[in-house]
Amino acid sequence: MEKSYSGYLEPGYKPRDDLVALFYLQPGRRVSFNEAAQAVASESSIGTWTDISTLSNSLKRKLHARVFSLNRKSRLIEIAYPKELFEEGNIPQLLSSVAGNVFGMKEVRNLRLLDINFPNSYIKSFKGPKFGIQGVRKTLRVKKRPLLGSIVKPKLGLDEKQHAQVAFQAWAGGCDIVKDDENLSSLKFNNFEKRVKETLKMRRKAEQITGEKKAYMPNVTAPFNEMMRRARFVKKAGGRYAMADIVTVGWSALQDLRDADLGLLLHAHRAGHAAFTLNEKHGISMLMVAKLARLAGLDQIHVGAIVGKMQGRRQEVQAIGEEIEHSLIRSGKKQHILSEKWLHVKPMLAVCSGGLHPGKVPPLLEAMGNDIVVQMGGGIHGHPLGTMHGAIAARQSVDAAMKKIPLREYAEQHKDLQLALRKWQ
């Protein structure tokens, strides 16, 4: 073992104004837990592999990154971080410095970064949501219940107006968003510019109809110049949401899209995720990407649903959304990971989504609580009777749950949920 990759550890290290790391660690071959540990310590702060003499002792003392959390059997390594690495406002230097060379080392077998603990000098150099939760049901006049979402299927081959069509039937139904897919851009059978004028025209004849007010996401994710005008298109022609795939378009990109204050909600898909946060030993975990679009000032994102196709087991994805015991948070009490108290920035909505339908409402709020949106694709577009059906079968269901009545019995009395109950249950 290279000197280089020792004096990091310090089980003894009080942690104060320094970003907190939570990794779980498989050390490579012939690698101790230890020496791991200072590895990854090392390479993520100011070490490398040999001695280098322009690191003076004195420096070292004062920047380099400290381990002083292991736990041998469940693999759990703590490493605590000089605020002064890091620059403020900054999520893309955050990334290669925690995340960035330590993924690929000799002495790590499997390294997963699962969370990290930022000090309130690091918080308020960033924005967060310009809405949140509070900004959300407000603009939808939703005081309590759960939002309704879809997403317009199938997510490619419609044209602009067959795709506002589809809107329209699930905001009729009883949705209060309508959302494109993350594949969903501007192409050759369905122009952004049309996409986005047709279906705010039907969101407009929706709210006629209903009384209520109703929310269309148009997909901006685009090289950064044209995600811009398109977000500022959205907002001229009256939109009040504008989506983005966060993965693909990349930090930086979204930092600056929210640093634009152009007054749209701004919803995070988080498409490609799974490439590196599927693997519970390596990787970033999804907890992780939230918390970072909560810092970058998204105001919603996808965080699985624990009761439908994905993957993302149950714990991580209430980690994301409800109260869990957090081992970062030394004081140990229960927090809400998206609404924990993070001095100006407002809480995160979190979005539940895939393979949902119906007959899985009451489980998913039972185990999410009210403050998420429930959002169908499939769902509702794949009812008996057609998507407005399938929209009035979903807000059923929630109607349901919110009045604590088991939904067979709630659909003796309501045909489409009682449709789609013989469906899918």
Given for the second form:
Protein chains: 2
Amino acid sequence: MEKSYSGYLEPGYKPRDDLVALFYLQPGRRVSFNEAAQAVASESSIGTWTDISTLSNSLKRKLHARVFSLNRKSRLIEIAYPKELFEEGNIPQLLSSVAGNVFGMKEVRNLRLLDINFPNSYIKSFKGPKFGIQGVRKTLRVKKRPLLGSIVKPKLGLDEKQHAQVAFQAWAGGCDIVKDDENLSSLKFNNFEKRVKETLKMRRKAEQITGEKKAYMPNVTAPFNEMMRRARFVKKAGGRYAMADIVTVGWSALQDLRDADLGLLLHAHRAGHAAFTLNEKHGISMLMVAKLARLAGLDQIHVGAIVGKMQGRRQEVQAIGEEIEHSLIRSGKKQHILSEKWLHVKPMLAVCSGGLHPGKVPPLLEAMGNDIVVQMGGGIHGHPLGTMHGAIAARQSVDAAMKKIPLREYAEQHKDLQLALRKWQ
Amino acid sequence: MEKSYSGYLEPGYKPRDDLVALFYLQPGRRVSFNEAAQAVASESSIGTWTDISTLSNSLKRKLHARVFSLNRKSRLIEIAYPKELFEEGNIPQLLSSVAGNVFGMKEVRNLRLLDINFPNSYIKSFKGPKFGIQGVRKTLRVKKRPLLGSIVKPKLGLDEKQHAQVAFQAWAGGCDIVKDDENLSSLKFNNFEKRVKETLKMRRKAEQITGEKKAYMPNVTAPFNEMMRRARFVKKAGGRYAMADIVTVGWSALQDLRDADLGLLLHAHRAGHAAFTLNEKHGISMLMVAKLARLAGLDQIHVGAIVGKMQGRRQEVQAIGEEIEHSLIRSGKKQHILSEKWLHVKPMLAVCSGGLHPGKVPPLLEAMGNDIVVQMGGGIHGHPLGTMHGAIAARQSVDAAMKKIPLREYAEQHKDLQLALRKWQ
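What would the structure be for the form predicted in complex with another copy of the chain, given that what you showed me was the form predicted on its own?
The next block holds the full complex; its first chain is the one shown before.
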């Protein structure tokens, strides 16, 4: 059986215009590391499990992938793919190649796609985010500080008016952005159109009272045409944002949501990612997902909170933050990332969410910088005095961190923050 | 912290109109099994990590999910969700709820969504397959025997005419169906429209020569609008099928591909599924994916080959085969499946693929029955005399199995089969 996989190994090959993928690899039973690496390169480019009459040697030389770096100890391999193997501007086709059959081959016990370095021409075939970090800041007229976001909670159960009321409380207290939760679409007790109308009405009221710009992110997650109809409804109703659950919606629909140029900022919720990102030895890294979301042109994405309720190690979350916000990425062996030139593709805003509360803001900003959305659900609505005071406390924690004043000290003069710290620390 | 997750446990509760999900669960560090189970029920319905002012007790009573069965030994839990939590006809929203944040919670070390039992009203909100097994058999005029399929190989590299020639050889030798591979979309060396035209031309020629109906499954995997344009092109050019990579395309686009009622049979390739189905303790089961594909209305799907190059245990592949082909599913503790009434939703055809060759046909049919597509790529193109003889050998193996004649015996009078058996056994 080894024969069909031979010829995919070329140590020392220097990729030029290739697409390069970095994998973690554990071979299957009775398969050597070399063999397994070649099986991955073969199945994800032009090969199959046996030699075949229809594959000529000249064709193989021209189009085959090359394992050009492999390290038995770290179990990392790098594969270079001729760029001709990929259709520009088509993320599903890319994944069907390099993140397709390979995960289920018998030659492989565990396999994880850690990162891809894209050739310039491939990057150029995508528009990237329409707005990006600067677009978000301009829309909300917030120059330097981290943006403060909240999710209406409970995630399901409120009717349209209650939903709008909770959103209002959050904005009035100091949030910039309020969003729907990942499973709130259009439900019997909370209709999408009615919710958007009611909530945008409250947004305008909050803007008048506070003198600040506010934004609402309605969740348009649905089958494609319905998703687009809802997004257009949002725009027409005066909305500035739409959010979608990128993993459960899927890349095909997402690319066209972006390419429709609706004039809406696009927020990417990552619900479901951990089904394939959690195991450090198998699946696809969250960094890879975030990178694809930037390529597809979403403006912001959940990256983890480091200090919150969800999994996600500090180093990994920081690496993701840098990957989506910088224009030039240097490869880092420890973080398992490849270099990337993002060219025209705008920086995307990192959203830190999941189990945050005011007490966690300073260490979060220290780790992630100011170009993030600090997003709290329970950490605002769970405040002893309710949502508005929760939002006030959250905003106070952001202000304190920006002024480099320790929270305990700042809380002496700020009652709402004091109550929040008492509940959660 | 335990407080916020309390109230989600109700042993002995009898689900009626609920949606029921079956999970495998390993709790996170310092979390009890009970706590972890309730955390999953909370996060996937209406709860969050802390108690919040906006969730009233009456709301919680009405909409909360219930862990009604839990088994510490097998680590299986069943959760009943009020059907009001789900938007009918919206698969992404379903997954964002029950297969969303839960995989990444700190309370959970491993979590696998094994199956869902849908309430009747939910099933009714989907059209299901337009054609199903009977539609495929009618189109190809094959009443009882398994259908024989092939994939053009190498998966990438041939130009349009070479591609069409290989397809012709496979049809002429005895294949009913020939398909593109999962990463062949529209490439510089092989343009989609040109390939479809050339290949359908050869399909007509093969039909004339053999007197049989033949089908070609072009891969329309792409961003949504381009995917739909390509599918419509196929229909207009006289095609009968389109195939899509369901995992990398995503549910939002797939649902509308089906609901567009293009008059094309739809084939689901599952490339990428093993990123989240492989680990038996985490992610989502392949059975669940297949069930959603049936609900979404694809006509056939790759389920594994039991005896081939890909992972997939016998029992699991058989269970998937039954789940997509039967109208009434009885729950089975060993296979980790729940019961289901499929109502109006037509049976979907199982496609067995991945490392098959003629020698493996009899055990495959014994395990899976005759309502399958036996699909071989390398097992046909790798034949010593080339693709056409490979297809003849494959068809002979199907004929022998149908006549209950041992392959070795049948091969005495059938040279092509003999050569295949010599190469691969």
